[in-house]
Amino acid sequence: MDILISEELATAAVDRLTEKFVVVRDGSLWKDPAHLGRALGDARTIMIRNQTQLTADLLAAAPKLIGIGRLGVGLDNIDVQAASRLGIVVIAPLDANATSVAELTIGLLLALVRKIPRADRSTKAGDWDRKGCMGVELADKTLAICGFGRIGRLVAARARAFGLRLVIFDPFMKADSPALLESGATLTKTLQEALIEADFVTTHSPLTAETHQMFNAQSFGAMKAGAFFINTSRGGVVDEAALLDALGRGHLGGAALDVRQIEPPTLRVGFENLDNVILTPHLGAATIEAQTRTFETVATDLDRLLSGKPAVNYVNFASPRR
């Protein structure tokens, strides 16, 4: 087996792989770790999205595996350290989704501050509730961007066009970084410093042990009264109970969540009942352009690995070490 596909993935890029390699597709495989483990034992590479959990144990039971193709930028469902120890290349299209996620972030920000979803529902219901849909301008307000990687930088470029002041929190960013200087943003030393200044907060941090629930009761308490919060990164960076409490008490002006701790959510926890909350089903990369780039990038690199060539879009190393 050259390529194992453990989720429902169907595009022209995948179809081209089937013409050249032995490809096994089982869209329900991610639901059964035992079955997945048996299938991995005979696979040279695997293509996944965000449902398949590739643990250290599963990878250890895959002696032929030389490459993992991740259709997306989040790596929290792959034990990258274990893959690296075993010499397995981890492929991810780190630039493919950035523009789409950045554009969604700005769209959610505008929808929040101008109450567009509420205005839409009200008008379609026959009301003309201009007073209830009074919003605020973005110009001359402060946006805190938490995580200043590819997506954060694109958000900053778009935010400047709206006249927003920018503050950045990113523990890996240096004060003399060209990207930071170009953005005209102020770099803060701590997350709390960024939150205290901001009228709007958006996070673009990966989910790691350090960032897990970095937005918690203390974080939301540090934000200005009436501030808005947007998450288009990973649901796990937010303590949802703390966010719901801050919204319920009226401390925050609103929130937009494209990602959740559990996807799709198995319980309605209360966000659904709040007019000042926008919920979307992980749409950050859900554009035709982003999906095309993502599949083409991963498919091309898997083709390269299986043909004995180094990958181009890799996370750890370009060629297998096993």
Ligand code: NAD
Second form
Amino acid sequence: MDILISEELATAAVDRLTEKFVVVRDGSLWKDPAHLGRALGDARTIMIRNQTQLTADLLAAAPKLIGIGRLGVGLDNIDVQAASRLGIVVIAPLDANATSVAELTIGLLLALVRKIPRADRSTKAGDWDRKGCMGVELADKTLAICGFGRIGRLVAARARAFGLRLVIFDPFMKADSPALLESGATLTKTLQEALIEADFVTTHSPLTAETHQMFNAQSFGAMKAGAFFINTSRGGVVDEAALLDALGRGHLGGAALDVRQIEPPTLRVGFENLDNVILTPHLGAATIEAQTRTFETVATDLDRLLSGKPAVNYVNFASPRR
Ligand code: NAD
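The form predicted in complex with the named molecule is what I want next, because the block you gave corresponds to the form predicted alone; please supply it.
Every component of the complex follows; first up is the chain already shown.
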């Protein structure tokens, strides 16, 4: 088997691979690790989105695997260290989604501060609620950006056009980095310092042991009264109970969540009842352009690996080491 596809994926790029390679597709495989493990035993490469969890144990049971194609950016569902130890190339189209996520982030920010979803709902219901939909301007306010990588930088560039002042928290960013200097932003040493300054906070860090629930009761407590919070990164960076509490007490002005601790959420925890909360179903990369770039990039690299050529969009090494 050349390519195992363990999630529901259907695009022209996958069809092209099917014409050239032996492709096994089972869209429900990600739900059943035992079955997935057996299928992996025979696979040379695997193509996944964000549902398949490729743990060290599963990878150890895949002796022929030379490449993992991840159709997306977050790598928290792959044990990349284990893959690297085993000599497996991990392919991810790191540049494919950033513009789409940055644009969604700005869209959510505008929708929050101008109460666009509430205005839409009430007007369609027959109201003309101009008073209840009073908003605030972005110009001359402060936006805190947590994580100044590909997406954070694109958000910064767009936010600048709205006249926002920028503060950035990113422990890996150097004060003399050209990207930072170009953004005109202030770099803070701690998350807390960024939060206390901000009228709006957006997070763009990866989900790691350090960032897990970094937005918790303490961080929300540090934010200004009435500030807005946006998460288009990973649900795991937020303690949802603490966010609900901060919203319920009226400490925060509102929140927009594109990503959740559990996706899709199995429980209606309370965000659904709040008028100042916007929920979207992980739409950051859900644009025609981002999806086309993502599939094309991963399909091309899997084709290259299977044809004995080095991958181009890898996160560890270009050619298999096994
Ligand atoms: P990136 O690697 O380019 O940037 C991440 C930045 O976060 C880096 O600058 C890094 O230094 C910083 N960082 C690391 N640890 C940090 C910490 N403890 N505190 C603050 N910053 C920290 O990644 P990117 O392409 O900008 O993507 C960011 C994240 O967005 C991804 O990891 C992914 O989880 C998420 N994402 C979501 C969607 C979506 O559909 N909503 C789509 C793409 C990516």
